[in-house]
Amino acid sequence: MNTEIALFLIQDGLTNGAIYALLALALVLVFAVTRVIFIPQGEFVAYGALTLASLQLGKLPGTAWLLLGAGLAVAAVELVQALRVRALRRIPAIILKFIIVPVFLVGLVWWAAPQKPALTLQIVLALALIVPLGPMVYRLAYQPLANASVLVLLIVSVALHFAMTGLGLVFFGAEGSRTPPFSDAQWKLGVLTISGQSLWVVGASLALIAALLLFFEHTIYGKALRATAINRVGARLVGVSPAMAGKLSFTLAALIGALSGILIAPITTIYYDSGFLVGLKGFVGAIVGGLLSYPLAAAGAVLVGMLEAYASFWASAYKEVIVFTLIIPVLVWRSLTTHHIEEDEE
């Protein structure tokens, strides 16, 4: 290995690590707020990339029908609950939020997709279809079991992962897709060639991390999420709704996942089941942070990206094994240094 190859691998590792860092932050956020190990995080990555690819082909993405179906399902659940407690004043808001808005978004995408609008508008449309799925998934799958044990919530996550993977196969087919790069520019830095797409990935990831930092530090909703993550019972006692916190955390997770998929779509071919492997590498980074520390999770994710890059050069056939083996010493160390604490009764 010479200096040029080493620098190229560092660039590749940082690019991949930036995406894994975003996913690790999303996983830590969801777990801290809801105690859910969100395995389907990777499916939002695949949905984001494949939805954008469909829009660039002038087709209506299958996620449009998923949004419409999920909206109708949530509307049915909310209407039944409103009628049961005789909260009739909530019915217009439920119909507007979960039926009219999804129908409007699907109609907008159906009209705009054949016209192949500018890339920025395509990204906005893709996010508009996918991000609302986050709180809908929480409402349907997790909110009814909010007080269940972590193990039960994990089982639900596994089931949801298989369901979303199957839906991805139905909506997008078995063939992979790749989108054109955001930028074809290249710069020479000594012996290293830096691509514009790599700068897009790293820059967008850093910008999103900075935006999340500002959100948690300077907004009332961000502080509510922090309070819920620190003490769920205490946050509830001071007026923070656990349901609101859960829906907001899943909204942010869906946004991060969809945006991550859009960023990596020009770099690698994405299939309907590609998100699981990408999300799993973000999960390894989150485990390094103990599913609690955002900085450690981000650092662990960058370490995963670097390890993957160098493993692909030295032993490409075993790179996945090498990456996932990283989790073993971390778990052993944590098991030896952390005392077991039973879950708080609520």
Contents of the next structure:
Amino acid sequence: MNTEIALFLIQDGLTNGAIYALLALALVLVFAVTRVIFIPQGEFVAYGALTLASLQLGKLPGTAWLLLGAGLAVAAVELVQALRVRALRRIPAIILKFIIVPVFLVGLVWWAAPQKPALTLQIVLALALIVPLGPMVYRLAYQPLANASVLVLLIVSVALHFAMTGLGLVFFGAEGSRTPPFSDAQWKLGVLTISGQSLWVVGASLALIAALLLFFEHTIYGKALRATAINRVGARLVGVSPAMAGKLSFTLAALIGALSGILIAPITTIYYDSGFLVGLKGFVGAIVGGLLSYPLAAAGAVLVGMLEAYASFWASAYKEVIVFTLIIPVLVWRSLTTHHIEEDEE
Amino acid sequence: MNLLLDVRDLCVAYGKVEAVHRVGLQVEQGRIVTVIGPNGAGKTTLLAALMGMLPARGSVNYAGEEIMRVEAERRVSRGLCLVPERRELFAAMTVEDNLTLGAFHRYRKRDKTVGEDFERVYQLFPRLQERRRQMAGTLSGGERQMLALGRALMSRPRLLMLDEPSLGLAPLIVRDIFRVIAGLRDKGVSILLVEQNARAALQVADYGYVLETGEIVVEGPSAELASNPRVIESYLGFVSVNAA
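Next up, the form predicted in complex with its partner chain. The previous block was the form predicted alone.
Full assembly next; the chain just shown is listed first.
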């Protein structure tokens, strides 16, 4: 290996690591707030990338139908709930949020897609289709089980992962897609060539991480999410409902997932089932942070990206094996250095 | 008589074990009502059920509305507030953030007057202002109770429910806390106070109930309860021996 290759691998590792870091942060957030290990995080990555790819072909993405279907299902559940507690006043809001808004969004995409709008608009449309799925998934799959054990929630996650992967195959077919890069710019830095897209990935990831930090430190909803993660009972007592916190954290997770997918779509070919591996690598990063610490999770994810880059150079056939083997020393290290914390300790 | 809280036939059960049995109690607007009783009588369970944190049967009428089916979070925004025995603070957040979150439902409604309430709470508990950048988990027991009370006040409660506010505190701090509680009533906040420290509770309260093994056994104006032989023997005598 010469310096040129080493530098190139670092660039590659950082680019992938930035994406894994975003996903790791989303996983830590969702776990801290809802105790859900969010395996379908990766599906949001694939949905984001493939939805954008469909839009670029001028087609209505299949995820539009998913949004309509999920919206109807949530509306049905919420209406039954409202009738049961005789809160008739909530009905107009339910119909607006879960039927009218999704219909409007799908209509908008149906109208806009064939006109092939600018890339920025396409990205906005893709996000508008995917992000609302986050809270809907929470409402349908997790909220009814909010008090179940971590294991039960994990099993739900596995089921949801398979369901979403299967739907991905239906919507997007078995072929992979790659979108054109955001920018064709390339810079020569000594021996190294830096592509515009990898700068986009790293820059957007850093910006998103900074935005999350500001959100958690300085907004009332960010504080409410932290409070729920620290003390669920205390949060309820000040009026932060676990359901609201859950929906908010899933919204953020869906946003992060879809954006990650959109960012990597020009770098690698994404198939309907590619999200799983990407998400899993974010998960390895999150495990480095014990599913608890945001900075450690992000650092772990960058480490995963680096390891992957070098592994694919030295032993590309064993790339995934090497990356996932990282979890064993990490778990040993964690079990030796951390004390067991009771789940209900406050 | 202006009733703020009217509880009838309230039953709370953990599985098959009934912890609170057919309890009825009333809180008038602007009054302090206390529920005293021994450990394990069901006082904490009673408050948790009134807050909506536990499933219960019976009728709870608050401010003229039946709230039995209303979730805890919505009860908060209607002015019902519980300071639990375990305080349930956000240990890894600053004192100021804890207070901010106390006003969560008011921020949601874009209430512009939250800022004044920080001043008010800091005036009431200057210690909190000194420590406002400190993590809540680093506070002493007395300061934690002040923060729990302060966080509750940030929600602008109409009915404040306090579960053992004196628990584990030094006598001087207990006196401070009870002075604050009396002051709150003078500002129109109604208070439902659960205490093992029956002497202090009856001194500050207007009306009292005695809860034993999940049932109300005696009730009456505080002065009457304080001279009731049964209450003296079971609660006040014991407390004075202990305090000596």
